[in-house]
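One chain comes next, on its own, written as structure tokens: the form predicted alone.
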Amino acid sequence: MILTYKTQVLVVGSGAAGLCAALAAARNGAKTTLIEYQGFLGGISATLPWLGFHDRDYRLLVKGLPLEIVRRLQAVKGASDFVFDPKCGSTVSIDTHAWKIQAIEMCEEAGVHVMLQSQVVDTLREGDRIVGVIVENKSGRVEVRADITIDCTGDGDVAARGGVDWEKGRTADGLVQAPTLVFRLGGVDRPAFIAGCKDPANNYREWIRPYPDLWEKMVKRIDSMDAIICGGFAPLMEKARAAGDLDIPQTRVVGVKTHRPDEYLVVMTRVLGLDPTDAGSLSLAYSRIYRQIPQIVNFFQKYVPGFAGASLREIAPMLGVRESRRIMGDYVITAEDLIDGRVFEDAVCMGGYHIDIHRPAGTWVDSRNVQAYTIPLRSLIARDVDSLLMAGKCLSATHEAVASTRVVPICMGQGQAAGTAAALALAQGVSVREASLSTIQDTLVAQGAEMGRTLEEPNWKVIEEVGQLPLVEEESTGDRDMASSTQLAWIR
């Protein structure tokens, strides 16, 4: 027997993307269901730091619901302030466990109503229309009826079983952006650590070694820094190849260290030719990278300084894949409307977040900077279907754009639009293609998002504080490198 439950929209994953998109959608009058096939909300938000609220120019572009969930994370002690960054723009390191609780806190507030343990297996269509999924859970099938989905999967899942068009990987070869399982050490000595980051040779921050004055500002602020980004420490993972401790297809040091006096965060375990659609390919991932981390912990007790008496606190309950299936939409995203800060007349949401590809065939990873960029409605709806929007990073978008608009706060933010779109197309009885635009925006503004219409001016004050990349830097190497090249390294 079949169970049949009547919803008005539907939100289909919970993690930074569609828990937004449920949150406000039920905030804007709509009877919102939330389906989550983990036992929490949040997704990989609830695994890692948020990184990208502003841009280069130090300016907060991700601010509404996002921005909420921020402050009251702040103010129980379950994330750090602000923390700015030249490359990354901002960081904000959060209590995992703080935000798993707050996220279930707030959709009881809204009035969602969460499914979670609830593994979606087909999705309805009736003609050109999407009109919910089947989940199966501890209470058997259950068929799930909405009148306006939206898919926050992160891979697509209801789009492509509905037979919607999507598109997977870089145009070249299909390869997506290499995964990672997050771990946290603990029992890190932060003065040691920090005094490791001030010694030039071991160059813990790649992109910011090559400009003296940037260097000198990052060394002046870091004892203060509540967070701490890395990405390089090359000499000293070279040193550890050369003596045969470390055998990954990774040759820099990725992670945050936390606000946590004695916990770091690492962003380094990775697989190639991963195929995140494939129940195969992601056993197969889990298993070479659980693989990785007691060699990448002894490189760190070896080799890092800070780290001698640490020891592996927590592993994430799910792999980062930074790439799946991007379902495609009325507009598609491409890295050029990102490096030229396009502004869009349907805009809903923005970011500023740098192109940052994990190279799909490599080691470290492809930056390109961006200008503020504004992302579309049209980006959020479907394409040649009725009542199916997305948000996350299975948004309409290209191989190269996703590489910005998949971080955290900037799915946030496409939540927040997509679920209060969805709620006032419904208020107005019509599609979201119908909607009124104006209303949408002004609604959205109104409730505290960030589109351009109240951007600040650059922060003059933070800039000559921390300093600012130039918006065209060299490119880096790494791809089909030797590290990335083993047998080891690759899903076949």
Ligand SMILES: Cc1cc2nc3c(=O)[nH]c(=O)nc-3n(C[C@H](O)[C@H](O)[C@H](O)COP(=O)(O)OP(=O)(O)OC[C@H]3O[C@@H](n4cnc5c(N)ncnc54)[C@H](O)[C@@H]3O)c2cc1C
Given for the second form:
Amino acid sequence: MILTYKTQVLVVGSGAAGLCAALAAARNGAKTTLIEYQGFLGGISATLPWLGFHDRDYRLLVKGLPLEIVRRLQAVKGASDFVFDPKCGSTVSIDTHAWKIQAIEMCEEAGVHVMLQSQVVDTLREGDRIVGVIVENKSGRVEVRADITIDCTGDGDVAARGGVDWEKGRTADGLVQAPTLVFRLGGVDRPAFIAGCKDPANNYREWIRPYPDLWEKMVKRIDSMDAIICGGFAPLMEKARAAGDLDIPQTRVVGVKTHRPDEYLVVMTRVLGLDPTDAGSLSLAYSRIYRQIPQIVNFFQKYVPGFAGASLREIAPMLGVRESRRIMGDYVITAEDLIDGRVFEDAVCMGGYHIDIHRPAGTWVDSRNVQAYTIPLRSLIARDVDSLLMAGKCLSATHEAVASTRVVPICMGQGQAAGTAAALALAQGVSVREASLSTIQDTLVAQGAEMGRTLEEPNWKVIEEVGQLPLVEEESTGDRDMASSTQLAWIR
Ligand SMILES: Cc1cc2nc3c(=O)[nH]c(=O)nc-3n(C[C@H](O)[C@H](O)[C@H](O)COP(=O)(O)OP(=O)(O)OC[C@H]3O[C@@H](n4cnc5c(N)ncnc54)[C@H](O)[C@@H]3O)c2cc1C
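The structure above corresponds to the form predicted alone; please provide the structure of the form predicted in complex with the named molecule.
Full assembly next; the chain just shown is listed first.
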């Protein structure tokens, strides 16, 4: 038997993007349903710190609902202060449990109807209109009909099953960024770790090491940092590899020393060749990655300063897929739009995080710095159909551009914009394409969002204290487009 349920706005996927889309739609008066496959809200945002609220001029670019979420977490000590960073703009370390609880509370307060442990398995399409989805859960099959659907699955599942155009991976070979299952270590000796970071021989922060002025500033600030971003320590990994202690397709220590005094989040497992839309490929990725974890824990204990007494505390509940299907929309955002800091007429939110590509066929990352950019409403509207929007990882953007727009705050900003646009279009009795753009933009601004109208001047005080990387940096080193030392990394 199929149960039928009717809603105005349907959001599929409750990650950073979907949660904000659902909250914004409900707060703007639409009857809203949020469907989530997992048994918790937050998706990947509930597993790691949030990067990129600020741009390279240390200006707050992501405001509105995402900022409200952070402030509310900070008020109950569920998040650190913002820590400024020359590569990432800023980071805020999140208590992931507090975030999951707050996310449920916020949905209840806004009146969002939440369906957990419910998987969308098909899309309902009538002519050019997407009119809902089919869900499978413990109750059986449920038909959810909606006036507007927002695909925030990260995988573009609703779009793909509704016959909407999508792309996946880089143009040449379709390979997506390497995925990572993150895990946490407890029992870290913070002072010893910091001493290791300060030792130039360890090359703890690869991006800033070539700039002595920035390095000096970092050394001065690091003791007082609430969260310490790490991407480096390559000499330690080389030593471990030479000793036969490490055989993973990763050549840098990547992670974050969180705001908990003894905790470190490890972002180092990886496989190459994953197809995130193929169940067999996903299963193989999990089994490879679980086997990497003990090796990496042992590496930390044996080689990284401050980790001799550390142990495994928690493995994240879901694989971190950095890139999957990107739904093609009325506009496709490009890397040039971000590097040039483009201001679109139909801007609905902003971003300024660098293009951060975890190499699909090599190790480490490719990175390019960007200027504060806007995201146009057209990139949230699926092409050639009515009634389908998207936000988050499946935004209409190229492989390169999504490597910047994918971070948590920027996904949240897109979600707020999509949810608000959907609710306002319904209130006007028109499609999102036909809705008044100025009403959408004015409402978003009134609800705190930033699209360039209230942007501050560069934060000269922080630029002086933290320093600034050049817009065009030297090429980063590392293996490029080849498997690292182990072919075991490949799952295709
Ligand atoms: C390993 C890793 C490290 C990262 N590090 C950082 C970092 O330190 N800071 C930062 O800001 N960003 C980081 N990012 C980027 C960022 O976390 C993600 O890109 C962002 O959270 C994606 O949000 P989203 O809402 O688009 O997707 P997701 O968080 O993937 O959410 C999608 C949701 O949809 C659900 N879903 C999927 N399919 C279905 C379906 N068919 N039916 C029902 N539900 C479905 C999923 O269960 C999931 O909850 C990292 C990403 C990865 C993978």
